[in-house]
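What follows is one chain in structure tokens, specifically the form predicted alone.
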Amino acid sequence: MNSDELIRMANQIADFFKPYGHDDAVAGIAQHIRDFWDPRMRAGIADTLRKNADGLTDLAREGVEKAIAS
């Protein structure tokens, strides 16, 4: 799967997660890249993160950074 594809999903997930207020939402996007998304999603996510994530929303960016640290 692409970095734009990768960048796409997320920010949809954020998208979704919106409404629960930041905290709840970050968390929530989290958890749903480590229950959801396979092993090469989300390395390939995180190698996004390091390189250039300029498509992400910030809301997206902070529960996938959340999401690679646990």
The other form holds:
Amino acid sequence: MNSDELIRMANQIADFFKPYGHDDAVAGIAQHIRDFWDPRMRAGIADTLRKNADGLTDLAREGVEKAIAS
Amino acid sequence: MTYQRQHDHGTPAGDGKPVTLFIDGSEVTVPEGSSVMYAASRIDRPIPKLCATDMVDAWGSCRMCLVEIEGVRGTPSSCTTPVTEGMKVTTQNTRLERIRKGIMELYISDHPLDCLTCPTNGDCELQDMAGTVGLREVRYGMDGESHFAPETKAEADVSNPYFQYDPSKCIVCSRCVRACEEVQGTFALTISGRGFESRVSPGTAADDFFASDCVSCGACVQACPTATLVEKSVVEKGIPSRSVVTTCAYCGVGCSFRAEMQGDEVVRMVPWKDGGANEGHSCVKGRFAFGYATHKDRQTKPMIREKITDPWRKVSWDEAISFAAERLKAVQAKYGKGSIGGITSSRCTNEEVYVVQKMIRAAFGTNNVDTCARVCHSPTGYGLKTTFGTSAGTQNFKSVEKSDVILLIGANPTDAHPVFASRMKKRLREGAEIIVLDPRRIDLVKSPHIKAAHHIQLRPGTNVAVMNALAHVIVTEGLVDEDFVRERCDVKEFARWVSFVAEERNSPEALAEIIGAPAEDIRKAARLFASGGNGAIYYGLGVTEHSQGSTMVMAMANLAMATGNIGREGVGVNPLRGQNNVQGSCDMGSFPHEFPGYRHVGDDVVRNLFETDWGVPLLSEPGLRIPNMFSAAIDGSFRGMFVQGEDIAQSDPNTQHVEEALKSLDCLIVQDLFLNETAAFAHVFLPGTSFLEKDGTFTNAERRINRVRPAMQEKSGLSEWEAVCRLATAMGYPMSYSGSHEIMVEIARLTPSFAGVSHARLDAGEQLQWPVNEAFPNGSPVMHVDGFVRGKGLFMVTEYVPTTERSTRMYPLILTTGRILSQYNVGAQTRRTENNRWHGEDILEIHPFDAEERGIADGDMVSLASRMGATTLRAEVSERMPQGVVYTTFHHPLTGANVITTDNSDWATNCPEYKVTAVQVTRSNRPSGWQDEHEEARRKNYRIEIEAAE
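Pass me the form predicted in complex with the partner chain as well; I've looked at the form predicted alone already.
In what comes next, the whole complex appears, and the chain from above leads the way.
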């Protein structure tokens, strides 16, 4: 999957959960990705994290890390 | 059923307490407020009438319905006389007979005696009444001045493509004028002239029906008691001989109709009075635009081809199914189970959708199933499930009759949901207020007898900012319904929300510049909504098709909960669904993360239920959504697709991206009526069935499950669900049902909200709105009455996040897209009807200032360009648009409006951001490059091999 697209989607999810405070937001992002992203999308963002995730916001990165760790 | 005219009680029923009276000695009890005429009709004592019909209020002009009432002097008209307790009425005696016959003589003295050649011979109330009163002569003769004599007769107005107006047959009963006013609310008709010169007029003397404000809803034709206003199809074919009650296949209102037939041919579609969604009203699409079902473009044979550049080859069903299955299996063998998937259609029945998602999950072995709701109301599902606990609107349509303040957001019901708009307009004429949030000045801002209390003409993309500003006013000015919130909502999350919206940065004053509307207007609108009585929110795709679509849905839910406007009639949060079965297709498990009934695939208990019933292991991980399927196709991991009744190549955003994805597929199967834009990229074409051939159910925007009954045989020889079952079987997973009713049995068995639904109940005349189960055995017209489905209502924090799609020097305008009354979505149906006469091409609406700045005059061809692509279309200079915003529709494939739109989408659901695209508009005299290429591709990709002569 196109990594720019996945980064954009992850950042958008993070933007929504940001007002909930750090811990709730990270949990919210992770849960959303687990609930709605197909495994190849999760694999794609994991691959992006390993290679070059410059475009991911810090909050999105934490959420993604939590999502793919579980 | 053999053809019979629908019942007509003469006047509407009242709605008060029961009143008992005696008519010709028979006792009858009716609601207070009913007329004597209505009461008489309930006990088979129909009173002769001409100007009365229960479509409209009593008028009392024809004097045919006179009766005698004990203790009352004279002969009052039964249509205008309300019933009273113990009233004694006589409907028939010598005196009344004489009076009626005399009146009838006067009417007939100015009516042509051409009954045998009249279009409505046998279906004419005037003819019936002449018979009923025993008219045998006209003492005045027929030689006096008349409206029908050849030398004085006015020409019939045949300008409307669907009906004609013949003034020579008019009895000036005003039923048509009143229907236009009271039922449709357009006020297009009037009676011009006085006395003998009185006649029905659609506007000024220079107007004919086509040029007038008439919206061709058909209410006047339905109301007409003679052949004055009559369908052209009846003029041509004669009156119907049988009828089938079914459901319209256009918008999410889901109107009930009688398909009135001769043999297997539809003569006319007449709105069904007993249909709960429409109660006897219709619009130009449902009423008249059904001709596509028998259009010459219709494909009724299965077809296959190796490559998309090959001509199509017509084959048997067996060969097509076998070809499709082998291709899909080959793709899976090479690229894995998850390399294929499919899309269900919101224009197909619940039963058809159910079997497609079952085929994909059970036979394909993947959760890569999605539906066209992805690109329209998927944020509704997410937002309302999160806040209320269920993915559906809260009210029935009738609820609007109890609303005091309507907050209409991003919807244009008079064009997109016309029958519901008529209900809404009626309530507004009764005194309810409306607040419109829309960049465009839609008809509900100002039209005859309608004037919005506030029109917040917001900048596209600022919906959430407006909602936060409204909420700020409600919270900071003490307008919250504290009791409701304390009792019904999660108070901890409410407190979090309150502290968020109360922040100064969410005040109207702080957000006014972003929104582009005065802060004071927003304040006044908030106060009106919170304190004006029953507040109801209605919304459309102007809410959902944004990068914050889901946030916006939650923001509306917040507002409804904060003001206590949930859980009773007259209030609620109400999505106006775009297609007839959007609600149903979502209910039936079309989303890649949910089984039927909105239950996540990761839920072990639910998955085990389906695994046990279907006898096959199912995946616990969500599949791909439509935009993800396109991206995966381009990346090469998604190679095969089944598309049911959907034209993704025209309807989905960024056409060039979609086309690239479709070209990448090894196997694309299209099940449709026509070789649509998507079929240009297909390898298998499976002919679909029109709504007139289907047997099943649609679920409309108010969760009403309506029967769809076949009026004619399937033209392809196979129902869509049977074709799908055959494909599933060929894929190695046998699927079969004895009929669509058996599919509903399975749906009910596995879906709690449908547990009590069956074709048998619907066929018995029950009106069912889900949930229908043990808790709600007769359905649920209004939801969340005693508590939210999720328990406590959940307030969500809705931070405004501006879209990344912004105007620049190169693309200084914002494009927003929508629908027009006469056309429907990609136009596959309506473009193949006479509706094209109203809207034969997509038009770009542009503000006069923006037009002048670019040297664009009304009617000029212009280039519309975005970062994604360009197209050329005609411009209309319009003050409906605010400066800086342009608007067009996406009904015509040659325009390709979605060549312009972007890949931006809603954060939660990937619903595309159709409503905000930065564009430039310039004068142009030639098609765009995409249009040239598209034209060439059409020539190549739609060829069908000529069959050898036998």
